[in-house]
Structures are given as C-alpha cells and as structure tokens.
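Single chain ahead, written as structure tokens, the form predicted alone.
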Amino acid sequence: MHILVVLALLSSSRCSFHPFSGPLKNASPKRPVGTYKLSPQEYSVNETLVDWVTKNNFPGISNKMMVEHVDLYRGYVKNANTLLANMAKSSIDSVMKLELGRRFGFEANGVHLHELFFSNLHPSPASPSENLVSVISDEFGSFNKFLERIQIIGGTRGTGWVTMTLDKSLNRLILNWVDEHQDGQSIGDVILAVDCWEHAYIKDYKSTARGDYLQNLVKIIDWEVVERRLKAAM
C-alpha cells in the first residue's frame, strides 16, 4: 500500500516530490546560475567577546588562564587566516593543498569552537528554565546525568571538545567527544562546547585533575545562551 502511494505521488504532475520532506506544495523553480555570490571575507578576533572572558571574573577559572586562553584563540584566528591565504596560491603543488586543506580543518574549528565556548559561560548564571531542563531530561534521564555525562565524556584520554550537537535528522540532542579540534564531530548545530585540553585548565590544576575543572566548569556554563542555540537550531 506504502509503494502504491508513493508511486502515485511520483508520477503526480500536481505536486514536487523531495526522499526526504515528502510532498512539496507550490515548490519554487530552480534558481538561475549566477543570481547570487558570496562575499569573502577573513576571520577576526572577537573582541567583545574577549573582553566577555577576560574582564570577569569566572568561579574556578582564573583570569591568569583566560588570559592565556584567549592569546590562543588568537592564535586560531591567525593561523587560519594564513592557511586561507596560501591555499589559494597556485604555485603550491599537489601534496602541499592536501596538507594546508587537513591543518585548516584543526585551526578553523579552533575558532568556531572557542567563540562557542567562551560565549557559553557566565560567572553568575541563571538556573537553567524548566522548559530546557525538561528537553534535556527527555534525552538524558534527568538533568543531573546529563552534567554527569558532560564529565564523563570529558574524561576521555587525550585533547579535545564535549560537544551537544542537535541532529536535526533524528531529533536529539547529541553529547560526543572531539578530537583536538576537527575529529568526531557530530552532524548538526552546536549547541554546547566544553574545552577539554590542557590549555583550558592546566594554570588552575594540576594536569591530572581534569575531572576537578570540568566539576566546576558545569557551574558556570550559561543555560540561558544554551537554549537560545537550541531554539535557533530547532
């Protein structure tokens, strides 16, 4: 019967048909080529951003290592821009494209994921809204697992990112681990970013005591920027 239909819907004059949004209804014409372009640009430090992370004063996190951080995310912002800059050389062979390609992917989302990060904490925020708490209950059991699978994740040997992405093509939340900067991200919008290497933390503990940074660092991630990306993504 399910064939029949879609069979029908196929051979319908009367109506667009999309695999995976079923039934287009007054579906818009193709868009000519050359009716748009795009505006290159650079990337650039984020100042407000900056001043954000560096002129408050964050509970378990000093302002020595946000300081320090943030000189890294410059560093991001830099190298990318570099990289940008010698990809689009013609004089480079073959070989040399492929490695600028791969080292791009590490400093790019080295910027993308700072911003994110240093965006979703707060030195004082607000209880996160009975509306959030209730989404994340639904995926994770209740709230608490979910900061708890937050440390575990962040627990995973070497360096990286716990990440809460929203797939859009299952309708959850996803919380995974990132390595370094580019490997293992999950398919969809970022909802959460929580740094993980040393770099983060290593001027406040001790190398070995991640778990007693990332204990703190759920205390002071701001809910309120959290479901904001969230309903953004939805």
Given for the second form:
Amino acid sequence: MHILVVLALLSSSRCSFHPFSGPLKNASPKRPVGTYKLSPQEYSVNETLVDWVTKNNFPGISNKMMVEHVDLYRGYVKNANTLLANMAKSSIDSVMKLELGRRFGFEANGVHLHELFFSNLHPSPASPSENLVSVISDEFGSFNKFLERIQIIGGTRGTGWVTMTLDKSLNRLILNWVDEHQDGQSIGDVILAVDCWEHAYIKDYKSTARGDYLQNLVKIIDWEVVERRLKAAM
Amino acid sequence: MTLNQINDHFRYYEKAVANYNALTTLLANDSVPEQEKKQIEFRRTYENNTIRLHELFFENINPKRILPSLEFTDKIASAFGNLSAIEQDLVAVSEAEGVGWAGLFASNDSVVVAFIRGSDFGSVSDAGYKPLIIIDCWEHAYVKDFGMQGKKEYVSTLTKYIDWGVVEKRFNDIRSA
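Given the form predicted alone above, I would also like to look at the protein as it appears in the form predicted in complex with the partner chain.
Everything in the complex follows now, all chains and molecules, and the chain you saw is the first one.
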C-alpha cells in the first residue's frame, strides 16, 4: 500500500528533473542526420545602429562621447575579424592560436555586448508595459527595486557590464556583473546590457561618478526592446 | 596631460583609500556573517592593490625627464638593449586587451616588462617580481585627454616622463634587500 502511494505521489508531483539525467532511450549510433549547412559570415558594423545612437541625443550621454564609443565598437568588429582570420591560418604556431582563442572571447563579446547596449537605449523611452513590470517585479520585488539593483551591480569594482539574461532552466531573469566582456556571463539570451566600462562615461563624468552615469542610464533604457527580447527568448 | 585628467585621477585614488578604510571598518563588525567577510576581504585586497599601484605610478612620473645613472643603464638597459627598448616594450604590452598596468619588474635574477590585468598585483608579486616602473592603463588614466582609442599614444607619451631616478632607487632597494 505504501509503495503504491509513493509511486502515485511521484507521478503527480512537478519534479524538475534535468532532461539529461536519465539513460538515453532508443539511442542509435546509426541514427541518420539530415544534411545541413552553415553560411559563415564575418562580423560587420551595424550602421543602422550606429546612426541610431549618433544621430539622436541621449540625455546623460553627450553626442561627442557616443561618437567615440561607436568608434571603439568599430575597433572590436575589426579585431574580432582579424582574430577569426588569424586563428584559421595554418602558418600560426599552435600555442599562439590558443592565446588568440582566449582573446577572441573578449573581442567577440565586445561586439555583441556593444550592439545589445546601443540597441537597448532610447532618447525618450516609453514606460514599460504592465506585463513587463509584473514579470520584473516577480523577480526583483518591484520595478524600482530592479532599477536600483542595476545601479548597485553596476557599481562593482572593476570594468565590465551589467547584463540581464533569461535562464530557461530556472525560468528566471538573472541580473549580474560580467567582468570585461567575457568573465562571468550567465548562460542565456541577453535581455538587457549596460556598459559599465570607464570609457562609457568618463568623458562626461568624473572617474568616481559611475553612479551618476548609471542613475541617468536607467532613464534611457528602451523597455520595448527589452520586452521584445524577453518574449523572443521565452 | 591636462590638470583636469590628473586631478580626476587623484580623486579616483582618494576614493580607493576611502573604500579601503570603509571595508576595514566593516570587517571589524562582528555581526557581519563569515561568508560575507570573505567577499569583503577580496574586495579590500582589490582596493589595496589599487592604492599601491596608484602610488607607485604617481611616484614614478615626473614632468622633467630624469635619466638614470650610467651604472644602472648598463645593468638594466643592457638586458633590453637600451632605455628606448624598455619604453617600446611598455607600449607593446599595454596593447593587451582590457584594463590594467604596464610595468617593468625585477626579481632576484631577471627583469621583465609585463602587463598586470585589472588590479591583480599578485600575478607578478607572487612570482617574485617587484615593480620598477608602473604605468596606469585603466581608461580613467587617459580617456579624458587621449580619447577612447588613445591608450597607445598615452603610454608612448608617458614613457617620456618616467622618473628613472625613482626607478633606479627601487632597483637598488630590491638588490640590497
């Protein structure tokens, strides 16, 4: 009787087993795989995005600083492509290739994060939707607490980013610090990216005033873009 | 370099000192849980490294070009060829990705030019190297005057203002220790 009760309980409970925790059933080493192909490309500067950030005025970020920031982003695109090309060269020593690979994460993430950052800015953003406020409040307590949390994490010592990702295994929004561009990334689609490198604010603010930059930054986040990314990731 | 850039840099250094003191006070608080204390220690080490590296940096730059003695030039520069070679190597290592400190370091039997990532002073000191030259390559050190892509120009410029007298004294202190 007890065993039957236990089995019934197990089958009705909402257990969140990892999908790969049990033995693979019906696995066949000869399982046919359809043919598929990738069309590899190089990184390229998103000129539409460049126009967006350089031809609009974003309160708290001077146009002069934004233009320089875009040039830095162009540098990341160029460096990432150079590394891709060099890593493919047979003439490069294997040890050097390993080190180029180490650097590649820095440059490639530099490209992606800057694009995510520029595209989640708006000169005068609309208020977040009720749905987004509700989802964010579920995780962070309230929308205002969430905005405070961005600023607190953004004050982390060092140079890097605040990113928010959707962790699908937990169904949770994860807000955390990323060192440089590549250390400490949480795994999941990036929903929000905030540049906290000194270059992002130091021409407009004192070096000790990252807090002031972030206080202004949270007012120019495009919540429609954030919500679109979240829905696409879900 | 402008006074605006330099004064802002001093304020940054002062903030690191204030941060260190605040963290020391926090660590003395018995009600802070042990696990949190470990994180605070980590952060305090970071601040301490920031303080020490900034002090070494400010000490070893001089608006007047101070050259070392011939004896020092023979000993150290001969390992690299000449002083210019050291200056060029400092510019070269500063091209490393991310932020950090370019420097000339000496152990008991060798001298190297290397780049400290972030504030990780331990990466050279744990290997037995002591600083002779330290150049701040964090963005706050140069972006106001040289722009976001001005690191190379900044470091090149700064190598002309190294106080080699201070460098030589550091080298002699290491040797006599």
